[in-house]
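Read the single chain below, which is given as structure tokens and is the form predicted alone.
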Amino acid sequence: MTVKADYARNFVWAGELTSSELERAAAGIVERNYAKGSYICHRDDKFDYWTGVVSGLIKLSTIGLTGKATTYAGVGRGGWFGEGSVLKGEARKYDIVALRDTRLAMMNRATFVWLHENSIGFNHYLLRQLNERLGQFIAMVEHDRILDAKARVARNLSWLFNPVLYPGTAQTIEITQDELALLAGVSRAVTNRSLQELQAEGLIVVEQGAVSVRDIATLTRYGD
């Protein structure tokens, strides 16, 4: 096995592939670094890479004509995103922004399409990924319409612990209140107050630049 293939074995989808498929996948991956606050891709740009977060944190978001910002998802270490756009070969419908210094693994479209057309294991992984992503987006529409600010903070935090989408997240996630506020679409002051209340309820422990979760099940349903 090549050095690149051995490196790629650490990715969440690698366990679904045969040795030869993994070699092919690894050959189509490059890594790039992005500084905090930089745009990885702008809305309506073509970005022909299926992308994984090796380290750091990014958000997928848009800004409407009225100036209102909408965040679709935050992706932390171990998460992969963009499979829909790569499958369809279309421009991105959202901005991709690095919320902190971030290192990405980027699989080119030709490699991704080859795996999609030839690897049963890879397609099994994609099906689980897309199904989980759909559930998250449905929940996002719901919480944006009916949940208060604290429940939105709780739900957005819980999504970062989704074991299918973000397998690199352990019990404690490194995230600042500013970063969580951007993901939840609320102010930093509201985020701070919400986190303190959630901590008082015994659901989380707020640390310097991090949050430890004590009851992920309740956070996931918070506000119901």
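Residue numbers count along the first chain shown, from 1. So that the term is clear: the rigid core is the largest set of C-alpha atoms that superpose within 1.5 Å between two forms. In this text the structure is predicted, and so the values were computed from the model without any measurement. Compared with the form predicted in complex with the DNA:
Residue displacement note: G84 has its CA displaced by under 2 Å between these two forms (rigid core superposed). Relative to the superposed core, I204 undergoes a C-alpha shift smaller than 2 Å between these two forms. Annotation for V213: C-alpha shift under 2 angstroms between these two forms, rigid core superposed.
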Given for the second form:
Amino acid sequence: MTVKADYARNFVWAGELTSSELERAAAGIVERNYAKGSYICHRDDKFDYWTGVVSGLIKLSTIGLTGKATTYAGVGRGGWFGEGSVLKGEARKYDIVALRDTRLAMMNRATFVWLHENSIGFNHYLLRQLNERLGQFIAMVEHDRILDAKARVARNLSWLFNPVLYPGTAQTIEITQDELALLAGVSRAVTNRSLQELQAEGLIVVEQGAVSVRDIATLTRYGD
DNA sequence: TCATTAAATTGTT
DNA sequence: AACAATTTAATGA
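For comparison with the form predicted alone, kindly provide the form predicted in complex with the DNA.
What follows is the whole complex; the chain from before opens it.
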């Protein structure tokens, strides 16, 4: 199979590009593997790539002066991030950490800017992504102070299921409770209990090494 | 294909 | 953090 077809199958935005645009995009992408637990980029690093998750799982987070970690978002297979930093040419404002062995696709800045300036389909995707992410951040700011552990778990789960950002994602995502605990910033025990309660409420179905979502809408607004 | 073992994950304290 | 129970993966007969 060609690299082009590979991207078209795995990445939503690739499906919105013309054939020649996709060819140009593929030429500007390199892939790289990261081991579980390793840092892909530290805060304030210059990391001039628009980055997608080919396989694995990562989180975007910062560690405050008190040592408490705040996760901004988890990104699973098919998710892309960093458009803000690339567009503005800024250093990253967060750490990027691989929660499990992860393969990333990294598009260089020149290619990203070219797509932004030339591809209508690409901009449609970008706009959707920015809008959706804005909604997530607003919800996070709005509720951060009162979110209990269960709501944090629910919210982090909903990120990974977002049907707008990851339309290809099935109803089931492969994530262990251990990984979800790292994302939500709570203990594994609390994650386990939260998942059982969410399951009892009919929002999800807990499986071995995976979670199925039955009610994404309620899950996203959990804690409201 | 089945049985055994190792490793991973879950549920509980 | 530690422990037991359960599930999955890997191996080889």
